[in-house]
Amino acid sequence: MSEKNKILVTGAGGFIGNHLVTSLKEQGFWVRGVDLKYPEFKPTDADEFELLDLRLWENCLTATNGVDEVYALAADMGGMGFISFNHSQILHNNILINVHTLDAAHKNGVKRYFYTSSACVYPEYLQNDAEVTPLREEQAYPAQPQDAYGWEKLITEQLCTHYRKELGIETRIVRFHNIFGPLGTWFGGREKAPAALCRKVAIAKLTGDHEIEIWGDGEQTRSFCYIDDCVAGIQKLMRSNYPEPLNLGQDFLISINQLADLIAGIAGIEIKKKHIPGPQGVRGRNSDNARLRQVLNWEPEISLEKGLTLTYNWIEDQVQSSLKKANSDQEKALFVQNMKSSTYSSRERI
């Protein structure tokens, strides 16, 4: 690989952007990230930081311009609770970020182009049971997503295929299963399944109150994979010869329930869940990785309880620097309520 490279990120502003960034400027690329927003937690690494909505066609040249190279992460997201109840947002944003991204960046002579798919594109019904037979990359036709960011994320990966083979832009796809760690969305309503059961439980463990709410009976099932993890097998794919969709996530199952005492564990703490209404998605889903190994000769290696572990201690400084920043009791107890609160129909828009 040559320094000589330029990269843009896009989505730059995200949890995975910012760690991808960073661990690009490590490599020694010249790196230009985009998003709406800075990074939340973590100020950025990159050379070059544009505030720009990729929904626009002319901010999309704009961002593609003089670069090699595109990871395209920018999308409209979140966890269930926000998936759930926007769709028309999420297709809506996504198709035209999509489309304007991948075709500024032909037009513009760009070599290679990362899209940042989802496990979100398998069917329906194969993940009826939370004993899910892990999930392999054929399978994701014939095609019956849950949801609206499942179909834009299949649309996307067709879109990518037929510019690679017919325009001749080398495209690489990747589809990401639950990834976690520090420097992640942790409230607000967008957050996922584990940033959420790491406040809920550091909540719990600062303020005595154990009880934690979850949504549905809990038994649901996923995979989860640590951010370093994610990052490390982006950077393989997108240099390897493989053009076809492929997984990338850990394949280690897990339910709703067992996450969260594995947390209440690494927090020194036993916790009272409450089970209430809410969307949880698919009943079960696990990664096959047994094209990933073939394909790039590598697999996640960070444990769940070590990823959680290193998550879960970042949450909680974070919980614990907002409750010294409340100016009274009032302030702090409606903080706390806030923060164990499940609120899932966050409607934000970008």
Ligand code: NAD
The other form holds:
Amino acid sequence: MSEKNKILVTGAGGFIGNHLVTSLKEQGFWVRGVDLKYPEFKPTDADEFELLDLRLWENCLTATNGVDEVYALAADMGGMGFISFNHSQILHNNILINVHTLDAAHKNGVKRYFYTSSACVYPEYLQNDAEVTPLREEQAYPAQPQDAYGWEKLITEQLCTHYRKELGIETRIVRFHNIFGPLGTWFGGREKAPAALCRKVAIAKLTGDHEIEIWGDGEQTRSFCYIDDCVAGIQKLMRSNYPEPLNLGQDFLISINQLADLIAGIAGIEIKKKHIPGPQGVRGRNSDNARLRQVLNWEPEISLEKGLTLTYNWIEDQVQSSLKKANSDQEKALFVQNMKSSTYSSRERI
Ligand code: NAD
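Provide the structure of the form predicted in complex with the ligand, given the form predicted alone shown above.
The complete assembly is shown below, putting the previous chain first.
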């Protein structure tokens, strides 16, 4: 065990980072976690956890000191409600985080560096139809991502590639497609569609008011990948010899309306959908997993139903225990009102 690599996970206070740390610890690695905050829903399993702002070069040098490998997950990000309205902040913060973390890793002699990119890099012009053709890795160019978030991911993919070719640090690049699961943000404006819908369905079930809000007509489509598959795929790619960007997601396409119905079925209720204006992102997006299968001889295997059941049960518990903490009927009513809607356009600068 002692000869195993020492690992840094950035963004270890976040959803995927916290799960990744647990998995790496289970395999006997020594792990340092770094983030602006501690994990919110389960204490970290890391050997060491440092609160550091990775936009700052000196902090990146501290974070990457003495480790063999880095999994770079730190990012200022969220669901459509956040990334559609905070372009300047996202581009600014994430460029600083990624340029400084990669360069500090190189300076400190890190051997392998894992970068978490996104399906948001794919061009908008390929995603105008709900019946979208699954996206292959090479289709990221000619580039036209929808948001600043996607542009930053593309730039950092390029940065990793050039650091690998010119400076010799081994880099691996993954493009996640909508990862979901327990222990992820489920309220407050940064949550993503599966968590937001689980929360709204849970509130509907607990209050008996079965009307739930959906942004847009709900016919926009996506694929969703459960967190355990994501964490497994990350480590398979890190250990592989494949240095080009690789999709990591499910290739089962589903509309937001269908996703809401699936969650309601898991909760055992029928829902009435109220379609309201709100950010929707591209019309359709799916992952082409041909290269993933070829490179890793593997692909995500946990069904959407199973993953959603685990996620819904966790979120229902969260909602229920938050509801119990309300001290008065007035506080309870306010909580229910807040949980029924998702916020967007708020500018919450960090
Ligand atoms: P998350 O928001 O839960 O975690 C990101 C973490 O980064 C947060 O805990 C945040 O506090 C931390 N962070 C932000 N700014 C920081 C700073 N200046 N210094 C240090 N830490 C900072 O997000 P996640 O879902 O766990 O995503 C992890 C990575 O995967 C991110 O890079 C994200 O862009 C990428 N990704 C995620 C998805 C998804 O579906 N969850 C999809 C595509 C790409």
